[in-house]
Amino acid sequence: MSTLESRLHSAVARVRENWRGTRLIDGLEPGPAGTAALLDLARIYRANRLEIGRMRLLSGRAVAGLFFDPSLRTHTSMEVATGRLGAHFVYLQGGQGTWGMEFEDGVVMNGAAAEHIREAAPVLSTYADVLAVRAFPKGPNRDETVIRGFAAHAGAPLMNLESALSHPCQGLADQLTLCDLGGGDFKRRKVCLTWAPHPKPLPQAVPLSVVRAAVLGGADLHIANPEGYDLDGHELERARSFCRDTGASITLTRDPDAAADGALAVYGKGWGGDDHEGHAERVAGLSHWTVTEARMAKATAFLHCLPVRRNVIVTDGVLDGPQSRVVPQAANREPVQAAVLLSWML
């Protein structure tokens, strides 16, 4: 066994002492222990993922990715991932070619859906030794169903690559992101997370992996968003919860000016509110919420999850700007991912 392969080895050895899940559905059960074990293992694939490639350390595996909703870095980051770890992905579009899925109980099945989750889960779990998906809420921005309906019914490791109220690989990639910017961690390090408008009232998955992000690694976390546009409060809830074993903190506040100055990084980010319907509305009366070269001035980084609505979530000046990571950030989809991977299947 060569060095490297001995210390991911090792790296692995250290992810499943502190973890031994096998579902990531919303980011915080490794915990914080655990995370940080993720990250180095993740750490050791980014400096060497050629070699890595080489040997082929996962061949014969196969990773099923269940796509119900669009992608570009997930789906891309997922299948590099997969294809230098040396197995096999497949990539699957829900409803466009396969059958459409059912996901409730007692139904009577005489619609358009003609496979079931019950069946469909455990089915995909035998082919594949993991499986991926990713599914957007279609009625409220709560609904969990899909992702839900895996976790209950697969029998392989169950990654969510994007649901209603967690995006939990993004939030891996911006915690190491953040420790990228602080030099190792960014442990008491000031972070902001500011709502930004955006025309659609989107879901609260990625700025709730942010604070989940943020919170495992002891940030000083700042949230900043108009009345009416409060992050989800069981979730925050459940976040503080772990801020006494991290040292990290959460401030919330009305003032995006005072969340970015000084921050470490600035993650702009738009979300739905309490008022759906008067979304759009509203969010023309919100311009000076953007993220502009000002509320920069003092702050260290700029963050996205991608993609952007430029010079409505953030001004060009800024995302152009030696202070955006945006890229940086992207690119740590990949290493986060194999990580995963390598924790379950190694």
Given for the second form:
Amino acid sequence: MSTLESRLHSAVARVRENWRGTRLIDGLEPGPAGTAALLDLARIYRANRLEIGRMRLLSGRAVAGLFFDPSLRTHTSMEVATGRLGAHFVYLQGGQGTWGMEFEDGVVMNGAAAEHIREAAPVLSTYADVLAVRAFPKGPNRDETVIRGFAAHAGAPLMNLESALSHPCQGLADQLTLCDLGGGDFKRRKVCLTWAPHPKPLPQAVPLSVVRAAVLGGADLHIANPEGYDLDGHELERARSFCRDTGASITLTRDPDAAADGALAVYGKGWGGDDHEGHAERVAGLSHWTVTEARMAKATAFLHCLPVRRNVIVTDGVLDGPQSRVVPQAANREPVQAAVLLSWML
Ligand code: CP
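Output the structure of the form predicted in complex with phosphoric acid mono(formamide)ester (CP); the preceding block shows the form predicted alone.
First the chain shown before, then all remaining chains and molecules of the complex.
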């Protein structure tokens, strides 16, 4: 066994010492120690990915990626990570080229859906060693029906590729990016998560995953949003329960300038609040929440999960300027997802 392969096996063993789970649904599952071990493994992968690509470490394994919604980064980075590790990635589009799927129990299936989650998830689990699923809510903002259906009925390990409330792989990549910005970690460093205008009342998956990432990494997190756009209180409290362990803190404010002042990173993101009615009209009056060069004056870096609406969420000047880290942030998706796959299948 080469030195690199031996390092990878040791890093995987450290993940498993701290996290024996095979479900990554909201991103809190690995806990602070398991997450730190995953990030160490991701760093080894990132620094050696071409050599790792020649090793075919997961040869013979398969990942089924089921996308009910569009993706550029998640699809590509999952397929590339899986291929680089020597495993096979099956890309499936929910309801397009696959059967329309029913998730409700006890329903009379005489409508459009031809297949029930009770068969689909176990069948896919017989072919694939890992299931990876993306499904945004169709109705209410916080509807987790699809990912919950897979969690209930899949026998294979399950990775959430973004649901209504969680985008755990984005959260892992964001932690790796914050660690890079902080010179190794971001413990007790100020991180700003600021609401920004967007024409649609988007789900809270990304901002809640930023909160979880910041808390797991021990940040001094400042969350700024206008009235009516508070993050889900239950999910905030769940994340806050890790603060004592990690030394993290959460400050809520209506002042985006104060939140951004002196921050290691300003993470801009649009999201919907409790009331979606009248969102477009309200947003029209909230253009001062766009992240500008002035707001970034005393901050180090700008982050966003992408795709981003230029000159709505953030100005061209910030995105095209030296503070923007959105491309390396997106690049960090591949190594963190490879780390999860290695942890489950090596
Ligand atoms: N950030 C992110 O998940 O990008 P995609 O929607 O393109 O996958």
